[in-house]
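Just one chain follows, in the form predicted on its own, and it is written as structure tokens.
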Amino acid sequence: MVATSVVSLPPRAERHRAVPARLLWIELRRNVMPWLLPIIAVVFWLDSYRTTLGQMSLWSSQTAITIGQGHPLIDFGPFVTGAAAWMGSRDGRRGTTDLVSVTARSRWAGQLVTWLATTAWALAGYVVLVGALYAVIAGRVSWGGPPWWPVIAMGAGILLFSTVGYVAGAVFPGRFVAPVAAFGAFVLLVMSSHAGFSDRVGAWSILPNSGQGGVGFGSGIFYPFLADLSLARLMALVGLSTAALGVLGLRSSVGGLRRALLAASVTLAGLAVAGTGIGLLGTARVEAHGVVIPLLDGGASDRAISYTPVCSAGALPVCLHPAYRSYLPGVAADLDPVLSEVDGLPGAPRRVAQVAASYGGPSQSATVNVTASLPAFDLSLGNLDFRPAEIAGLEDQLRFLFLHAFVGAGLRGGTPAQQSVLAALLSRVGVPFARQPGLLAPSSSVTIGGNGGLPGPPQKGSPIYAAAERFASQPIAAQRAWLTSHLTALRSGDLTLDQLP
């Protein structure tokens, strides 16, 4: 009698669950995306990493440009789209579409497994690189925490590029679909980056690299990082990705009613979520503390972060946010000459207080509040560069901001008389005419506090320049006497160049 062995098979349900896991593992191992991650890492280091660490050691400064303007998405987007398109076109390129269509599992299910493996590799690389970047930033700063919602929204952007690339490859299989899809993603990202600055909360704000990431230079310091814009983007991007997968299912479910209904339901659900997100983006508005969407705000934009300022010693204290503690001695020393210069004049400030930078306005600005019981100089440091290599220029900018506010010059540069007095006073406090670029230029396009710092080249020989030299040549006593009598008229803009001594 011959002994026979009986092979016991696992229950059908267990076999049913094991097959997708095995397919996913195979797709993860055979995917092209891991081979591109080292290249993406190099691009990320050259762009996002170096751009971030070139800013001030504050969470807001470190993330306002890189995360706020979606640099990681730009670094990942074209590569992810191209890799996904290559994987999506695999069966079509190899002529195996009919072969895989007759398997026990639906064609759509097999495609979803391949798409999932490609997207998983892309998101894993994104999490590792951005996580390493945040770890480096955390070791450099001592106040507050990082913005997470913009990072999550960018992850949804990578999800969308992976999905669109895969669907494009599946619908248009061929050798050239991957480079064409990658180039298309690159063009779209470039257009979004440029258009987002002019169309701040319009259609281009869907992509997280549109120039409006909700991260300002006061975010996380004076007021919370607002999540409104990121939440709406997350809804729009995830919804569009879901709808694209549903369209792929509709195309792959010909002849199967149940699968077609499921794919249609997925498509409609994705469109509904995307439409809701896009509709919310349409209600966004730029406010002082960031981009606000009324239905998502919940009053967060009105909540200020409480803190106890750190102040310098002396009769005229300089008070800064504790995040700027290490910069306090330098700021106080830079402002000391101008505080002494205007001491005793009408409305001279008796204290200096740092205020929040406006998200939708100048990144650095200054005002002198002469109507308060204790006249104050309210200073917004914004993105002034406190790095050691830039300290010399910072000294001039701080003194410029103070005197610019003291003479009453507005965001457009002030009247010719205000510009002349401002230039003369700056020359008295260690900023000679040669180091006052654009200060004397009577340009209506001059804005104080823009990304370029002090505007334009000076125009030596102009009436403003001549009046400034004439005023600076007066004895100190004569200058102070004239300012005491005419400072109010100067601030109101009523004086002309001919009325300067």
Partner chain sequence: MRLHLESRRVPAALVLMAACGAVFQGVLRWPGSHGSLQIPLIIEAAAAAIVAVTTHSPFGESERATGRWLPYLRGGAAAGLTTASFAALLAGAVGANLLGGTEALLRDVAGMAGVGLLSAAALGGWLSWIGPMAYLALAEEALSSGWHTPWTWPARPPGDLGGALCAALVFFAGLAVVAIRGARAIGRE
Given for the second form:
Amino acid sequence: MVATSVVSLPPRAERHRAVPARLLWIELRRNVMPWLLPIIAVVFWLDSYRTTLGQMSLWSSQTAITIGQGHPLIDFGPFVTGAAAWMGSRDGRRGTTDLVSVTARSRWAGQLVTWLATTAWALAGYVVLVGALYAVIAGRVSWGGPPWWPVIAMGAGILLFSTVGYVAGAVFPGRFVAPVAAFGAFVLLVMSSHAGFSDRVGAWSILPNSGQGGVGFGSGIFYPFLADLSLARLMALVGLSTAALGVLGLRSSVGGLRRALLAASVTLAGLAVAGTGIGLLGTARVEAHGVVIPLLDGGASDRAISYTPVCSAGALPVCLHPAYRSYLPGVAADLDPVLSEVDGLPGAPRRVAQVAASYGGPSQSATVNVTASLPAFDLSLGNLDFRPAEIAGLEDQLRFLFLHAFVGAGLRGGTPAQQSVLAALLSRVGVPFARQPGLLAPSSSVTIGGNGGLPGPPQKGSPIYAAAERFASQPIAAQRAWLTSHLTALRSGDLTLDQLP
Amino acid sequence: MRLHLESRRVPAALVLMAACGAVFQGVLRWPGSHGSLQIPLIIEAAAAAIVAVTTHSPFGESERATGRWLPYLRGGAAAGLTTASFAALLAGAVGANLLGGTEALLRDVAGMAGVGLLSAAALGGWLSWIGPMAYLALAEEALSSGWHTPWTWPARPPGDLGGALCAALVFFAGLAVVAIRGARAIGRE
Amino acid sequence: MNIDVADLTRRFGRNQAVAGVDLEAGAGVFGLLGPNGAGKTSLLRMMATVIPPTSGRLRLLGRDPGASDERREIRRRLGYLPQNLGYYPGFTVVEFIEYFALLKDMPPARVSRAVATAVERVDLGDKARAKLRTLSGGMLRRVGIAQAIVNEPELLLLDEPTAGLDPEQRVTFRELLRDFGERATVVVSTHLVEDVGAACSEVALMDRGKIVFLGTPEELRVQGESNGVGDSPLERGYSAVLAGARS
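Switching from the form predicted on its own: structure of the form predicted together with its partner chain?
Next comes the full complex, this chain leading.
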């Protein structure tokens, strides 16, 4: 005799409506991830937050390193992977596999709810911490807006680590799965970081902590934040996460053809999206305004953000982007002695204007660069740091770069004659010979054409030094007269030391 | 002894430590990690975490009534596994450029194993990997920020006495706690 | 028949755990007795759709568990308590039972009432909000029983359900079994013959993967009247049947 069911079942749609929400609520309440969030918050504070606040008060500068290099992902990734692996291995560890595998709701569905709760906690923690960081930055900057796409791509990175960790835990539910997954993620992330510095568009670029993430120091100021790299990463990371969840479904669907087909479809769809994203990443190239993926770019990389520069008062104005308005007095004061010194000489600047730092250029790591196409002087301030601890020496470096461009040394160290005149002029604008050798030290924040290793100001006792001392000892009127008549030849590199007065 | 080690999955732990040694060799030879203390440190912390995770007992309370040998078994297993992890990493460093040398490797592995053992006493064996992971994050920050406290010993020079003493103190404290009390019995879900 | 088993076998490698079992059961409480390793748990796990049979016919609640749609319908009407109950230590009693009620696809509107009823039936009302890690072994067993019965199953499979229960709870539990047996098929695998005597309307005795006795508890008792060994008539019947099967 078949017993009559005492539970009369309502239509299927009605049954399913509220169940996942309630299951999710239980899983959210009993998840290990929130217990790890305080530790992650401390790591985030030590790493991402402190790194950010050490930068110049511009959205690009504050986010280029922290967000561009994916610090939050490194802070979250290992813990999230380990916690997700722990949650994924729960039924195996606790011996509940038999119980949960004989319920009407599929094993896959149950696992997806646990995964969703785990991932939701991780992403919620990420949103809160990055949101707090952005709120702090917003309070410090007065111009422009934040880059959002790298943040979203990093969120997808956390999604991937959570998913891979969970699936690893479900497949290998032993005691070692959580530490192996967590430390494996850490190794992967740090290797990606290291590789990204030398290969910004290579295989490692799939993770959002590799390279600069398309956030250059001119991003969001002179040109838009480019979304190309983040979009391709988003596709790759979400695709891989989806495929991993599909694999979990395939494992859990033994004996059920329809469910196996669904899981296989999810896996294939995920792989297709991931493959597209990885394929797009393969077409990425580094350009002046960031990493460009032609199929995703749509001309965004060529668009400039229009602005009206702010200029210092005086006969020779120093003009900066309005985002740098607060730095204008300092930069103008630093350049004032050199501008006065060269005023009236052939090729003397009529205007000094700030230009964008090049993302892909060799000066990406530099903070300050000056190039001259006389009589216009282009000043790239990049990640200029005007904090008191950093500013010492900056005025010397600015003056050095300006005069280096003025004597026509260009992207090279300059001819001996150019170096001598440069050293003499520097000594006249408040940078004595003794302070000059350190101006192009490897740790210097300035570059000439992006190369900080070129021979810089002369060493004491050298012929160049002797000629510089000789030139500097001339009366001012004699110096100016000589410069007026010889600047063109000096700039062309035709003069020798013997021809200096 | 053999049964105790098997109950702690020590054979599997030894296999994982051998794998750590192989990965260690790989990352030390990887061009991207040249001059980096960061990546080798992660492998060292992973080996320490494996030592910590083996402290989980599948027997629960029933084991606590098994007589006076248990503390020796626990302590011996933890000390032996720490030695094995050091040996595996040392073997993995053969022929590669190990920054800091053997001295720093021993200090870092032992210290982080101590962190893991203390973590096992506080959080349970299953979740004890969180301790070495958190300490690793701290140590990586110390390396990049140039902190000088001896408690972040991986950022100290190889021959530094303060760092070595702190690492030794943490290791022996962890060893003593795990030997006497064992790992905490229940982990949070 | 809610359980219709014919020539059922299950192998684990070279070990044959179940070796050709035939069994039919309708509503009522069915006792499954046998020594350790007799194949009781393997048979129960097949009936619980945890593992598929190696060969033979298995139909549950008139459906084929080999077909995924039918298996789903069986599982919706199934209650199962495994021999070793796994549990989530951080869950409360109510959460654990509710969790399984939801996984069993119960109508959401009925879940909270059903959970409350199940908790009361196993007499854990005062521990409803306690974390599972704080409960004794007997209480955990009752939580396991509660999750098995929360969906008012038509087929209830219990593997060693009374292990760890105190005598008072055991008596209450037997009443629960009899109550369920009036409208569902309850299969109880146990070592404790007194449970069978008190609650079961039918009993099977397994040895070495086969059913060596099938009848009522009274019929088993009769088997031991002449040559059985044991303290109670049922124990004597049990030992006599086993001795006969092995001779």
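Residue numbers count along the first chain shown, from 1. These numbers come from a predicted model, not from an experiment. Throughout, rigid core stands for the largest set of C-alpha atoms superposing within 1.5 Å between the two forms.
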Checklist entry - After a core superposition, would you say A467 shifts its C-alpha by at least 2 Å between the two forms? => result yes
Next on the checklist: Aligning on the core only, does the CA of A269 end up 2 angstroms or more away between the two forms?
Outcome noted: no
Checklist entry - With both forms fit on the core, is the shift of the CA atom of L345 between the two forms 2 Å or larger? => result yes
